Amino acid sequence: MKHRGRGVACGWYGIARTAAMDRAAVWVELDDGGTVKIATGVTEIGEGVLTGLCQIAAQEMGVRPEDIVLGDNDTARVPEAAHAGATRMTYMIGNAVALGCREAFGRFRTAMGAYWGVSAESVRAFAGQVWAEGSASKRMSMEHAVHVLKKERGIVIVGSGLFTSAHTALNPENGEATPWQSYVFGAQVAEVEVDDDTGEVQVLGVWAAHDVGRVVNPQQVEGQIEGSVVMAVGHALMEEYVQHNGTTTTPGFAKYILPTALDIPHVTSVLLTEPDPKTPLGVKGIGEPAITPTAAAIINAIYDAVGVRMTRLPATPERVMEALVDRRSAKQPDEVPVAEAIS
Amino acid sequence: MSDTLLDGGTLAEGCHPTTEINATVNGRKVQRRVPNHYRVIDFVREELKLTGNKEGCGAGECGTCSMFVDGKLIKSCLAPVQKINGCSVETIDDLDRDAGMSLLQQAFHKCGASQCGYCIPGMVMAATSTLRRNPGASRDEIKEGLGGNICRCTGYQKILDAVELARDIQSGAVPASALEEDAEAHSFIGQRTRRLDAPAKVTGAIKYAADMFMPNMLHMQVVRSPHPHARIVRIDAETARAIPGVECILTCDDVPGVDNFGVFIEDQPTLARGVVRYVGEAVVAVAAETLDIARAAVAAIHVEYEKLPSLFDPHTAMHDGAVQLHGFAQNNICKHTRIRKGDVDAALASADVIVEQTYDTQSVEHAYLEPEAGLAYVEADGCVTVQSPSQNITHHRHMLARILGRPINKVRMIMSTVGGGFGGKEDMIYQGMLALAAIKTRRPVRYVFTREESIKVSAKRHPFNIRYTMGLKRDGRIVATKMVMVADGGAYALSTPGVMNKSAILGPGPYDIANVWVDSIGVYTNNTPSGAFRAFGAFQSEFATECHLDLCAQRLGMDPVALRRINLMRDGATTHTRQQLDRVLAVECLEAAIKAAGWDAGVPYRQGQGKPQRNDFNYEGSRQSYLIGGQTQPLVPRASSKSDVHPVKISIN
């Protein structure tokens, strides 16, 4: 027979290197077309976070995104960002690239504030416009404004920018230090289906909130969410690197088991979107913060559609029926709940 | 010479008996002889050099291969290429000749339905298969065309809407406006922007390092340990060595400079140094012509070992007298990490109940698409270059620079497309042996990890075991919580000091609790070794705090959202690191959370205890279950159920 429960269960996580400083720097340039490179060790691994950096820097440079040349991870050619992992492509590289682009801007707006004969903070852009606020005359495009720069003035726009979260080490004693400087809290509530008859879960539903900070592109983010839920089932109930005696049983994709488009739920993505006071574009990361809460939510509801408890992952089949057999063998009571039993 | 060699299938005639095939591939007509062993996905990536479909496992299973044959699906891992005589072969890299993208890629591309992008084309293939078979499938037919396939980045959801979205468009249901780019805002940062990499991962345009050939390249092969630990007595390479077209053969002793690195302790060879502490670990290297004379060098390569005592339990590792697997580790410890704050024995004490139980999570597969692949070459100015999905190409430069024993800037790291990492790339696993082979060969040298490889040798996800204790009070308030945990680091370290400073730091949750006590040990064994892998430790701690927590909740008869929103951390919290946090939306996300899911308070297993059942199932946001072969069992939702939900967005100021 089949019933259904629900399970909820909250997360956390801290956000780039832990309890070691960490550091991300970028180059930006203005370049003819008014188009903008940009140089940086970012690693796109499927994330979305070269799209996210665009974004970025097009809003602050007051281009399109399609206007952004980046040039990635090549050691010889591009400044360090260190590495993809941590949460910390967004929260780092996004920070850096605000304040690489934010150089450069400030830069090509007193050079236009003076071309103009305007203050530099009358100077605005946005999609590949320049305007003196104020002004109805003075507006040309990005394209123009750069070469104008460059040919009549011999300016080049450039700009660079490092963005450092301080952290420090852990206490070998008591633990004690600022392992972080930002963090992202989440909960999930998890709806499952049991088959008493078989032992076999479905994830049905899941519901995920987390607060991002400022989001870059809310697709994106949905993504991660997604992404992290549909791993979370695949740790929860089926995956398992076997090892007997230091050879794996699971060598290939026959034997070690991952969810299928058959095996999701429907996931509901909630954001909380307000923005991180200590960074500069107030982003923080999601790739990690959503898969932490995933897995006990299911679990939990597993409790609740049927009554066992299963303390060992992946929650399989068998190991469900086995637990399911052991209660009814054992013929217990359900729990007395304790605040009855003290009274 | 190099013109022979790009042509893959060249060369390995004269080792082979190989076969005529005459073929239409996306609409041209090709004649090529190819080796007779060659496979339909070897004939399109190595003798064409079509490497829009991509080989995820060679089995298969993953379905990145999948391509039409006759205008039938295959998984081309799977068929001789003597099946394609005389047939028409479609792939992904030419699926729509005239648009540059099909309507199922555009598609594709403005749903978001491509992460790292290593499984799409193979996606679309399945997804153009079952809108072909049935312009009108509904959500769960697309399900079932797409079961075949395995994406381990997008969750599915958004590869679903995709292709709904273009079977809505195809048959007008939707207009094709849908699938412009939102209206330009007033701000490019909170727009849902379409992917910039898209495009070329819908049409399987982008190269991974898999996909690169250089002229004059040659191809690597590894020799690996069978045993879990065992001392090196001899290598015998002098047969292997003989087999024309080996160029070279490599061990630790080629490594000119100082041979140990790691992410956070030194203590991995490039290549086994007198001893191999797992199965899977790299004995000596081959580079050769093709992949087939370097698959017969390893062949003929003989170790001799002498077996030692192995260490498969971490428990059983910490002993005292145990076997020593590395000299620095004293009782194996890898790591050891203590979080102390207030005093436990005397809040325990206090508590009106205090919960014990040990939690247990698995040794976990990162199973990214794209399997570990990398190119070597040495440029004109003697740089030595590795391209190759790397997280970490800054750390990887520097380690190389010291295996190497070159200047820093004589040694470049360049990421190529990375088809999924999540923690699994950050190891410098195997561009130590492809930049020493380029070196000595001077020529480009390739490997290509076969799945099979792949899971045995890369790290894993740390197996937790969680000794639990909490201590309460009656009305939910924790005073106390002590948590020992013990890792399997597997034989070489990776990172697992950090994971077990992540497990320890974040493990007791985010709930303000005045005392307590977290023991986070990473012990060696002779396991595959763990390391980084998508939330680092936290995953494995937070699991067992919040299945605890819930069995808290049991114990006092209370509702689960109930027990944690008395303890969630609040504004101004301090952390168990004694951190003071400002900021704090803990409480926000839980009721957030339970909102949109319209949680129906009260205790876990109503049923069971003879309460009322329950009452927010079928709420909207969750599926019908499936019956046996992915039907669904009729259901009438009790709230509106759409299938394209949109994120509700919660702003806060």
Contents of the next structure:
Amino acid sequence: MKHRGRGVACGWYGIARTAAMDRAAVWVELDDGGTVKIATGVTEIGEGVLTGLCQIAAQEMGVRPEDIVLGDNDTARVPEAAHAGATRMTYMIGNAVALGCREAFGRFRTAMGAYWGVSAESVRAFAGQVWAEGSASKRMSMEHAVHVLKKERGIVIVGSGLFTSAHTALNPENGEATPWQSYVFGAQVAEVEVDDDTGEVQVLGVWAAHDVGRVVNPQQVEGQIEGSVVMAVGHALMEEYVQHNGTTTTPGFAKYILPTALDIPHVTSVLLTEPDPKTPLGVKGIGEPAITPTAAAIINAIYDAVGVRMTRLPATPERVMEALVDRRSAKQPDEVPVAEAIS
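Having looked at the form predicted in complex with the partner chain, could you now put up the form predicted alone?
Keep in mind that what follows is only the chain, not its partners or any molecules around it.
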């Protein structure tokens, strides 16, 4: 018979190391054609960080995302952005891009204000168009603005940005410290169906609510959450790396089982978008935090469904059946054969 149950779990995850310094830097140049060149040692590992950085730079510089050119990641020629991991990419490099662009755009506003004879504060830019607020005639494309500043004034607009976490040293007396600059909080609910004849567990749905700060690209954030849930389903129910005498006994995917499309539940993401007050952009990260509560929520849902507490992962059908048999035996002491009971 199949039984349904729901479980809830929550988690939190630190980003931006403070005990060991974390930093990222960029150079920015407003280039011919109204494009913006961003030079930094960022590495794209498939999560789409380059798209997010283009969106950030486009908004800060008043151009379109397609007008952003991200330079190569050879740190012999561009500023270092440090490693691609630890849920730090948008948080660290995104803020560095914002700082560099704000410096460059400040210089651009000053130069255009002087060119038009208006205050720098009245100069605005959006989607590749530049104008002076309150003037019908002082308007041109960003491409034209760059041309007049370069050719007529000899001004090249550049900027640089460095974003670093605030270093906090260990307390020499008690070892206390603040190891991370920001924290991502989240809670998830999992619904499962457990077959008490086979021990098989099917995850039917996961509702994932996470505090992600200001959102740059909602689709990418939801994709990160969905990917984390998929990984956690494997962690909770099927993935187990086994060694014997130092040699793996699960050398291939025939024995190391991964979730397939049939194992993936429907994921409902809820984004809590309160801006992080410690950064210029207000963003956080969601690369790893979303995986933290999922397995615990699934295990709690199994308990809600059939009343057995799984204390070892993965909760394979064999282990769930073993727990169910133990539970049934514990509930039926009177059914022990008389002869066995006497002996």
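Numbering follows the first chain given and starts at 1. Quick caveat: nothing in here was measured; it's all calculated off a predicted structure. For the two forms, the rigid core is made up of the largest set of C-alpha atoms that agree within 1.5 Å on superposition.
Asker: After the core is overlaid between the two forms, has the C-alpha of Val325 moved by 2 angstroms or more?
Answerer: False for Val325: its C-alpha shift is below 2 Å.
Asker: After the core is overlaid between the two forms, has the C-alpha of Cys10 moved by 2 angstroms or more?
Answerer: Shift at Cys10: below 2 Å after core fit.
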